[in-house]
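In structure tokens, one chain follows: the form predicted on its own.
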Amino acid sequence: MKQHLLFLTWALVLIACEKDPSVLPSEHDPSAASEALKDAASFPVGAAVNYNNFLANPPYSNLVKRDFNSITLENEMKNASLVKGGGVFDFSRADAMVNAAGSLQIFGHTLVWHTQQAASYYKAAAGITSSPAASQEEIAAKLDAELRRTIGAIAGHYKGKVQAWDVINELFADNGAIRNNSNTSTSGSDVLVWSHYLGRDLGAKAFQYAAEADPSAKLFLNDYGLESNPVKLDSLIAFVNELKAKGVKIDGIGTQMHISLNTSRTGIESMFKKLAATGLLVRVSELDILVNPSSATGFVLTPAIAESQAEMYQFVVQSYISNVPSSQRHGITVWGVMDASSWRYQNGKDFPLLYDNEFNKKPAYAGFLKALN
């Protein structure tokens, strides 16, 4: 009786499927995913959010602390967030996030980067923008001092609140070198590359500081494209062996994985070993996937498509859980909510996230639960 039940349910799943080609079977059911993923999950999980949905949005705030444990601010963290005209520090908006959070831990995003910085003040005080410029040597002792200054001032603000923070971030250009202003665009009126005046020296003394302002918090570099780019991986894992042959306080490594579903699956097994084989911790730092990475117009997010999306997300859980020892996980953080939150949205044509634009769980939910499970 029980095979002849069997038989007739499968029998009118296919004949679903015939009437409706859009009607897949699916191994990634949203509906019977009830689970929160931070109750499924041995380590803190995590999502970037946004200021206004965050604060004023109900929906948004109750599904981020009902499937997360931990939250990074999207932008109110950055330095052009925080210090403004002459130097002065505003941290208003990034407080009342910090407010909001609850019991939900914070990781900081991001103490030193080189773009979305209060490049213009940080210019004229270290002589670069001055009539004439003043020496490199001035530059850099000028630079230096507003690096601690400025370091020690939010890292210390934050002490006690913030559990980690990403120490430096995008420090390498994609061939593997320390970013300049060779290598790196510096168009934009929000940018300073800071290791362009302070060189491979940066990363100890960002390190430093950060560790004098709050000593209790894990300290961070992290980097994108580490599952796609062998060479930039090899320099970033060579950087951290020097800092800590130097006695640097790091305690971790943040890989994004921007990734899409194409992203060869080869490549991220291959970055989650050698980042363990650091020893450090290890983050994955601001997760998404795109499911239309040739921005396609009249895309349309099928049932197949979004099962893919699924099985991708299954597989880099699964990959971290696997080559990552357990006193190594950190976390992981999916960078955005629904998928209109994403910055690889594009209005519409992209859909790299967890849930809809309903706050309804994806398939994608789906296989991270699988994962975890």
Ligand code: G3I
Given for the second form:
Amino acid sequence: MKQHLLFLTWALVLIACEKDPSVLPSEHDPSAASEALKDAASFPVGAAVNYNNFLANPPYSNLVKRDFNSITLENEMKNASLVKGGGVFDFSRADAMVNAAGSLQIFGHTLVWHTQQAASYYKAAAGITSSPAASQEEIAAKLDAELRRTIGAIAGHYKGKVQAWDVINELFADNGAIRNNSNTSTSGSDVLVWSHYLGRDLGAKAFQYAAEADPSAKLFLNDYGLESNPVKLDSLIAFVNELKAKGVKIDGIGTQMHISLNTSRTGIESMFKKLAATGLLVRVSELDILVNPSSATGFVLTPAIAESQAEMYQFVVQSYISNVPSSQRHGITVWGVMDASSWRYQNGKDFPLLYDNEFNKKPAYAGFLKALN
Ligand code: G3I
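What about the form predicted together with the named molecule, after the form predicted on its own?
Expanding to the full complex; the earlier chain stays at the top.
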């Protein structure tokens, strides 16, 4: 009789589990994940941090210092944050964050990008918006001078404080071509496509100027979509090999990895293998994982979906470790802290990060940690 009862109970549990996967015991129980990511990892583990939270929200900054050993300033080292009217530099906000970082490493993001910059200033300075506009040669020469001045000032200011830089961010359009004014939207007062005027030479110039300003910083080329766009990935790798052949100092490639539960795992594996084959450092620079990629209204993060997200975080970290040799692992940075701080949160439509809005660890955290262990 006792045996029958036991069997009946077990059968009922199994049926319940089949109907509602949320009652399955979690493989990624966050309450059991007490170890800090930074202590479990043999490479830097970082978070992108924003100004207000990092400087004025102690639960946020304490959590960052507890679990991570590297930060990237989410916006404050971008050109628009540092270059003001007339091309004058204002380092005050970024400096405040650097001073508050303590022993955290700082990854610099970013010296050159086609957006979030003082575009009106550069366009006027280079004669793009003057009437009549300057010749292409004059524009290229003036932009080159501004590129050198800007990179020199910024990388020089943070020499010894920033360990590595995204020298160029998002140089490639989705068809694998270098960006120009045809394959990139030029609308927006903060947009200037440097490569439209400087062409492929932008690469060698920007990396050379960064190396001159801070010879010991590691210099990266950073881009997005590399796990799902092999054309763009191959084009970026060919470009990197070209720079290496020219003797340009380029140390690493950053793969942003703004991905989702649906991202092809084969694509991720193949990307890491190809990046590792360059022999350069490889950094996952902006990791986040969407759970509601179609932005469905009324979406609820069930325990089962949180578990799938944990599995995907675990997969990414495991794939990085198994495909990138340890000497080439520059680290993994998650693009934000609690879900509400993510650029993909959309007022509660998605939950891409490792912590909920009360700073509790999600199963995603346990997934990341499991891969490290
Ligand atoms: O600072 C202004 C503030 O003064 C104003 O009141 C407010 C009103 O909207 O906007 C504030 O600026 C916002 C800025 O973040 C700082 O919060 C911008 O509107 C907003 O567009 C900007 O978004 C950032 C985005 O880059 C811009 O492209 C995100 O925070 C940041 O996470 C995101 O990061 C990028 C990486 O740099 C490159 N890879 C892709 C990644 C996601 O887009």
